[in-house]
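Presented as structure tokens, the chain that follows is alone, the form predicted alone.
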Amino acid sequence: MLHIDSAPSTPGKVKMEKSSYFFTRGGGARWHYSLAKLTVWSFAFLALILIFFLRSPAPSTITSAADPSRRSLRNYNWGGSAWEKRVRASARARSSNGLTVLVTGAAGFVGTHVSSALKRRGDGVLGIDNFNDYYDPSLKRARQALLERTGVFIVEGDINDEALLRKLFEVVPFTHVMHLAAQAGVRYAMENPGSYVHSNIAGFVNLLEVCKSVNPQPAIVWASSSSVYGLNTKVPFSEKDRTDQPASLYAATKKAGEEIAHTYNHIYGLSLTGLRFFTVYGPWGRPDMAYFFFTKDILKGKQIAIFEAANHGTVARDFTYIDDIVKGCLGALDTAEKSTGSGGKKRGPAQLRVFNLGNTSPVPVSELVSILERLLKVKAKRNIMKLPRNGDVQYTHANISYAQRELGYKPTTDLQSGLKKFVRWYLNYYSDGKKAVE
């Protein structure tokens, strides 16, 4: 005998045992019954889902608080003949050999300076950034106005936009990309891990898709990083040993990009740099590096936490100035060879390459600070912890033999001298230390 029971529960989901169910007796009475049922759950559905798309938010309302990961997906205001206008007058090379560069990332630390020493000699640059909102956007503004007067045009909108990036190489045939597009940070990793699979994965993937399908494809020079080489004690680091101990998951997303670009390389033909840089400061630098917020809490009399390993270890980086780095991007760029694919084909064997760019002189933090306390003429607040298990490692020092033979790079800053050249940026950039210290 049938119970009304014995219906599911699930709506939408009816199985009928038996054949005859609905023309046993009585059947019909229970016939109208599911079906009156299922429909009040239908209507109750559907009114949880108008009920969803009234309250969610418009997607160009959607902040950074409510989902960081996605903060730099924006609605950018592309295209048009005076855009591309630009994009061409900035993009154009003052002699026939000149180097036609598109920079991702053009409004960093690093891509700034990059862009701006392209410029000066003569090759054509155009910038891409999505100024988005990880640390202070008005220095990104402020290096963007800078990158203006020497010519270069930045182009606001996302390594992840396919629409912009191949209407970008439509309209300029790139000879070169410099990416530097990334989400930095070792610590951050920890607060918002979405921004940097989003950035450093899934932007790399979509810029090396679009590389690939174009026709020439562009040589690719990009920034991966000394924290690939994670939990290595070897010193100093070379390229050649191992990176698959990451600390971080900044860490492992670079070392992810290198496996990538190998991938990329090996089917689609295309000419891969990596340059794993060490540890870089100075003037128009990252305000969440050691260097910028010690320089800032030391002159606002706050305390400085200052790590050390386990039983008094000491923690030392491999600071590395900009310019010598700007040097081995420009090294890496030169001597970049043609990629060898065409229409996504790979057409023969492609230049395959990943460079230590250090400084490979490695100084205590503890001497950092005492060279930031001289510059400034005032004594830090030294605040001594244990190395936090935060993703940073104790020590960094890169063997830079295989960069020196093959791109002529040769660091010539010293920490003193770097330092002294950021402290007087800094002073003056911030008004000299009346914002600094507000």
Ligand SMILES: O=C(O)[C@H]1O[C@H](OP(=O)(O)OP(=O)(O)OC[C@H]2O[C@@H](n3ccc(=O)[nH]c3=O)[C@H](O)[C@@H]2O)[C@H](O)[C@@H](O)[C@@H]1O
Second form
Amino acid sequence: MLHIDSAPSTPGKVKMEKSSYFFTRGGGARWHYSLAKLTVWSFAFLALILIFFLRSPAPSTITSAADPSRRSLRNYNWGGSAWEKRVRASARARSSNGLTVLVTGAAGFVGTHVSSALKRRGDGVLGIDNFNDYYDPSLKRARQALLERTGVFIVEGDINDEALLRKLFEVVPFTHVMHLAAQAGVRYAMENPGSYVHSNIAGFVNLLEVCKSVNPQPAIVWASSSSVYGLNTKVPFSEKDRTDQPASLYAATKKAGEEIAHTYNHIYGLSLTGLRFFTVYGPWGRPDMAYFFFTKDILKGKQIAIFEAANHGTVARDFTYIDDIVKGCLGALDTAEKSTGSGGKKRGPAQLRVFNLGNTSPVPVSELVSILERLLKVKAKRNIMKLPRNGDVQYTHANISYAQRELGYKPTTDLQSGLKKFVRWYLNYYSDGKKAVE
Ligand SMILES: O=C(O)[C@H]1O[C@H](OP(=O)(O)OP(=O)(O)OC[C@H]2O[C@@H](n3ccc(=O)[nH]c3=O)[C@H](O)[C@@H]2O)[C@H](O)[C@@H](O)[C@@H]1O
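Now show the form predicted in complex with this ligand, given that the preceding structure was the form predicted alone.
Now the full complex is given, and it begins with the chain already shown.
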């Protein structure tokens, strides 16, 4: 008998005393009996596997590319005629001159708002999202339900799944891709660097590989970030300023995205527009962002950490309201020129752009908290802390004249009015007893 005490510490080196029971010569009838039993059980096991495969539904069951960065590896189901029908219906534009847009990260904050705005004005929209657990997936499911009501179907899958992306382009000849799927968050990059490489680099390259090879190639608009300005001190930030000093891995992956975009534009003629978003906030926002968890913590009476730079220096952000960002995204899609490649080959020069989408009026984080206090009618428990060395920069401020000229981009919502709408949404969303605030 193998006792727990006698088990060797090296796995795989367990002495199989029981196995000698099957293989000793003197075993006789007992040996034959055991062999027969083993055979019967083996057949039963094989039969079970066979039944499992025969009973599998017609749609292909694809396991997403293993993501080492996630605790929960996910299986996604896609395919089959009913699924294709939903994909086609969602992507159908109301009129023949409407766009047909694949929105990646459609269950995300910006993705939901952009998808809904496109659908409302008559464009065809299909979403894709992997519903990962970076933050509460139930919020993503609620956004999905919202989009379903407007007629937008979100395919569950990962942008790293090449077969899925190819299938989507086979079913629908998308004219545009609005690429918003990403691992967001500046500070989380120190905890989980792999997830940034997986989504923001590998996932983006996979998407571009598929886009370059399909006919017709779509035009691509995608989310870069204000964080690419990193340690740049020249303000306001202009697209011409240096972006070679990222302060976080998140920023570095977004900057890498801009360089990767250059390559695919140069070699394959893909039309590519990068949008540098400046701290986007609003209803249905991201719970990992300061304005969101400050609201939660102020209401709970919990202390909040407010960062300040050296010598009591102000930390400020050019907070940009979601509706303004949506207008910028639509402006970028509407002015995107066609890609020029076909058959995977470039046939001529293609459009390559990068725009700042900010609000042009930075607000100190302490002022953000004061606005929240007034709106929530609760005093915050402020804990002023030195800005940690975790990727945060002290200050952001967008120069938006290029986006104004080319996209007609003109932000109209100040932080006070935008937060008012956010707080109204927050109280309404979380007052419904079913949604727990962690
Ligand atoms: O502009 C962008 O491109 C980026 O904007 C945000 O990043 P960030 O500006 O750091 O937004 P928050 O995490 O909401 O932080 C806002 C401000 O609050 C400060 N903060 C954050 C957390 C905290 O506990 N205390 C605190 O004072 C930060 O230093 C920052 O100045 C998003 O999280 C990024 O995904 C996005 O790419």
